[in-house]
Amino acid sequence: MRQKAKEYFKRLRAFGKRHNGIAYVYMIPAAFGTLFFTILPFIFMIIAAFFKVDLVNIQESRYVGTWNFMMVFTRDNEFTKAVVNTIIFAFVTVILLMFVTILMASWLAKNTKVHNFAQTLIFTPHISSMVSVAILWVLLLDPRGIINQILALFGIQGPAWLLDSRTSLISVALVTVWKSIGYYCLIIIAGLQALPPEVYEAARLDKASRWCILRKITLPLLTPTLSFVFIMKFINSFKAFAAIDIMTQGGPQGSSMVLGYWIYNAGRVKFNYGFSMVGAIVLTVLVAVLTYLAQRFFNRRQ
């Protein structure tokens, strides 16, 4: 067995000899992904935009042109709350995710049996589905669960979290955040040990006190670091659906829809999915507009 493999990868190195183009044998699984699973859905998804599409029988849908977009856009109020909430959700997840996954790391950097085990401990949610996670949280979160039996032993009496239109969607971001603070840590503490020593060893020479370290210092070498965290979450932030499906559905009032939990409704609840193409396309630019964005903010900080 062993020497029919070697026979076979000596025969596929000589034909890679002769055939420079070898190399795109080896894109086509991938390339078959990216054009069955993502380029033709998005071009089905800009057509069918402008028709009532009918899924079950494909032939009766009929070319409607603008109107999706028009009602979507003039008559459709969940949709522009559901804009507004998916922006919010977006730059409140990022940067209180940034504030706290900087200073975790900056503390767990260190090479310790105690830090080791925190970072395991820390890492230990991310590896846990976003299903269970959020089952966990609803429990928590409940109006009679733990977290408000303890704000009551401090006379505090705590809100309705996830049944208040005023909590309902921060409750959700904290519990996001909570779920991808050890990968997103980690990948910072790679950031942070890759830094050179002898900068930090100048700066101590200097008597450079920690927060002039950590802003003049930590910060602009750890930029590259930091704006592939931020574009990551941002982007994940803007497809959010299992923790709102799960633990709100979108609700109280519409408090806690998201544009990626009212694209699902309209189309696989509601079945019109000319308007869940419509917010998808919505979707689309948003995210690539705001990455752009944050790419050419990281870029001017480099």
Given for the second form:
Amino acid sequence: MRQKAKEYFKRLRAFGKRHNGIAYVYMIPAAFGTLFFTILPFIFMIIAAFFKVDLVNIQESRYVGTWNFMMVFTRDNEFTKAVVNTIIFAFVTVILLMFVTILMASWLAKNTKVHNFAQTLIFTPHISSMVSVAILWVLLLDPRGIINQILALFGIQGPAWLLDSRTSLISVALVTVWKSIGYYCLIIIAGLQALPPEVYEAARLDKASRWCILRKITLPLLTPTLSFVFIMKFINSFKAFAAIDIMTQGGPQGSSMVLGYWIYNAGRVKFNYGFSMVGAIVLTVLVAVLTYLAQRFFNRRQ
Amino acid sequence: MADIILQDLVKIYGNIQSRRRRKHRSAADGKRAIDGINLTIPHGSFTVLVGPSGCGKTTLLRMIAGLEGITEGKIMMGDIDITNLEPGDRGLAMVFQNYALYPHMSVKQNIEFGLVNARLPKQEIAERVKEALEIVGLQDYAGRRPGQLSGGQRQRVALARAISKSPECFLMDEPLSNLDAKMRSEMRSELIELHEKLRSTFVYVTHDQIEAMTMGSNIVVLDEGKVMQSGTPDEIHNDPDCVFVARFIGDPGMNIIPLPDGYQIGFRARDVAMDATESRSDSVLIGSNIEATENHGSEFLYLLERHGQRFFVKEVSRRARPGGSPLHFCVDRADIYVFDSEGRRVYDAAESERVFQTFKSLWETP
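What would you give as the form predicted in complex with its partner chain, now that the form predicted on its own is on the page?
Let's see the whole complex now, leading with the same chain.
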């Protein structure tokens, strides 16, 4: 690791020398943005995790060591729930999304009027804001809402969805999947259309059935696209906030509490910034580790 | 032992008319890529479909393979109608121009794929893969991915994949066009050898008339979706049926000189006697100046012009004649081909003699 870093800086210096130092000037705008909006907040996050922060009188903040960590990890049972829920939420949304989008994309990856129209339709939720989508679904998922009334027509007693601690998390997951189908479907369609057509012709001459083509040709060839979709959606799911905030606010009884909402709750509602920074660190580490594992999994498959 | 028989084959791209309207045979909106082809591809032949780009040769091959829908007509394999069979059920194997290997599978898996789908016993699959790899000389590459192979090697894998199926018929779509010149001539002779060895039918598509002449035992010249002529390389080269074939086959193509009465005279650049001086009754003596010279190493190609017509003559020689110098040559009656105004060959002796005399009177240089 250190060897790599050294190497990197050596190359950077060589690059600067080769270009009379003017290269550094060109880098300033990007470096400025990165410094103030990524690196400094990141450092602040780590520092603040060790303080009892008082945002009104910042001088009143005092160093508390690992007390924030101790409290969050041992005393706050909503936090443990949030971590578990976040992981469940991420996996459920990603796996459900992948399943639905692959099926829909392989159906929609044609260039007829009907298919183009359908592509536009399923893309619409992506351009509307999460807030309006969430409000819409709050109405739809009401215990006496449209969905349960339709279910009642078939003699099914629908659950209370967002108000039941057994279904709240999965309901929110379904809504976020619904919203992102169009976007990720489009990415997979693009991936499908980039696959070489003659390989499919060869497969037809090789007597491959449709199922066999999907499993042995399409999915392996689509791995780069799928890994992109998986990782992007995975990271986005970890950061889920707006949907939870509007639909359940983490309830009932913390059943839909996820890390993103917990951090907000600890900081902006309970004014305990130290705790929320601890949560942010945990979230960062979780995302980093799981993304790394996912990447490795997909790389090996390629 | 089955010949492949194409009956009244038609392919229309674009707007295919409804059945009801097609009855009236009004002008079709779509492009007729294949326009009523009748052809028999004899079993065991090395048949080359050749023609300029856009002539429909690849479409025709893909129709035989079942990858392209058929608008009208029938394809028979012996007595069996295969028009509506799935590509995999036709007993064919195809080699694509860009190889179409499965990039994520090893060489062995590439070859196996079709055999596994055909549910052959494991033992036999292993034997066939081994044999196919031996034939193309890639035994040591079974575990490699296509991405780790050179163009020539990939082409061999594609060939091995086809061989392993021991098909009635091999379809090849310009398989050598992505290779460099040296590799191409190497693969050319390997393909001829392979055909000798396997004795199954080869249908080979190319735009390169040299490839067609050197490889084919049976050549089919296509243009605008129609068969212009089919026959052995000798027949095609020495006895062209029409101006199109005469021009397309040969290096360079035949010189075609239109006469004022609409007839056309053709002769090959090679069939001339250089530096002729005396005129005989059964030949034409032509004099002109050299406009340009092409060096082919051991032979030279001279571009001449007379009566506003450009034509080539060829001479086997070590040294080029200087540009602009006068050149007299003589073409025998026997080497002159006569075509009518629509470009069809004139076989009638009296008619062709009359045209020859017209040509002689107009073109003979005193």
